[in-house]
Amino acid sequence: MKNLLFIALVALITASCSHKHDKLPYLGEKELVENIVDGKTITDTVYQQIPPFQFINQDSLPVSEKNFAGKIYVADFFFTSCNTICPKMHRNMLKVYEKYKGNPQVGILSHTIDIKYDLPYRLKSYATKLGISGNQWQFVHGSKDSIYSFAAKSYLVAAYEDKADPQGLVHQGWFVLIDKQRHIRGAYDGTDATQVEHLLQDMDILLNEDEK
């Protein structure tokens, strides 16, 4: 299963870095359906969309896929006492909440793994000590079951218990980029830089998208 969603994500970067300079790419499963319009068959490509969700932020409000209806937004997932990768992940990630900062149609979603240990106070401590003020990056908390699946199946991003793990927990560093309506169209390595760089380009490009 992790190895699987490695290679997914592989394939999200890659149809990524080889979209047109002037619409990305719609990415993850698509499925074709046939409508019949007017007596004539007509086949629509349907593509993944993140579904409804309800999560608990660091101000111990409810969260939900209503919270960024009308918005583009960057999800990742993190612990706050991770000691790889979280740190630079999230020092990247300040770069896209300074370019959008007050931008309405801008939002980050982040998810913690930890679920023994980052309550919402926690999270609230975290995200103030970024420098995080308002809504516009939010930090959420669920159950197990519900952020476990959630990144795999909605994002395609690995997250889990590891025994092994020096922290007892093991996640991949990705920023995964989504539309308004919900649609995965970009994946981005969040600890290089370069890549960031690249999504701080493709948001430009999908609210300029959403424009048209």
Given for the second form:
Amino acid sequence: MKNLLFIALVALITASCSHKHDKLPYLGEKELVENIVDGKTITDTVYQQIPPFQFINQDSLPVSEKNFAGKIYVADFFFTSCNTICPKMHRNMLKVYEKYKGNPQVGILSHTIDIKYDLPYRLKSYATKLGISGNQWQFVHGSKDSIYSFAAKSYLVAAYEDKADPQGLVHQGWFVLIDKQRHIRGAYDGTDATQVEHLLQDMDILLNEDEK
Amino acid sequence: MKNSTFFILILFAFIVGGSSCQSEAELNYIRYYTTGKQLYESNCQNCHGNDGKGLAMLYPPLTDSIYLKKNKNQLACIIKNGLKGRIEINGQVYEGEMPAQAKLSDIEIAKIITYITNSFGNQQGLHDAQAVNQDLKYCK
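Right, and the form predicted together with the partner chain of this protein, after the form predicted alone?
Time for the whole complex; same chain goes first.
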């Protein structure tokens, strides 16, 4: 009897441990919208969506949300001369790149926040030195006014100029996971290897979610 | 009871005896190396990595013992004043800019050099504050 109880307990613990989430949460603002379907009023929750955007990439080509249609992608904010958190972030982002290299359903979008210095040719040189070719990982340049508010409003990442900072720019190191409908589905500290492992797992979940 | 007291006494004798075997020079090296590791983590590791492997072709590795040996007396200058232009490490050409760490004192630089030149496959022994002070007089 005792043995049986023990086995049941072990089974229960194993079951609860191996339980995997098969769906990621939605992050950001949400809104309730009432729709009339078949004469009945139905309330739907509408989640925050990344608005359309237009940037120039490392090859001086325009990049917009259309380049990410049918893809899940990871977005971050950085600048090439940053020697604080950025090297750590991109050391970790390389893991994402290596894992999904060539997968047409996965993209990476890195926005520079140093508009003056990080012109496309500098982004290109940075990408090449990092070992990135092709356009799966886009390094983009926008206008100064738009990039800070875009970071905050669209991706919920703080980035701004700060004269007190030795490099004059301050930003957070989040990796933001976006689904194919441009909803925010996860945010991970890009400087933390453990959280990036978590991101890699969540990306698999998100890719599977779309197949269901 | 008596036995355990005796055992503790023996153990104590070993600890005291053991540590006194380390020479002052060895202790000094350990002091430099340990603080050097902490200083490395806060000043260098972001770019050069916790394993000293750097990051792709962006930031050079610190694993080339030949480069570090050849340039040992320039390392203090590189840390203090930064480095710009082409360098060749492990047969690879790196072209970038390392920022100056002007705020670091001689002894802090010495500790970092001791840590770097005795980690990542390097083994060069102590490089003390006096040596750094000398090095900094002859920066290229």
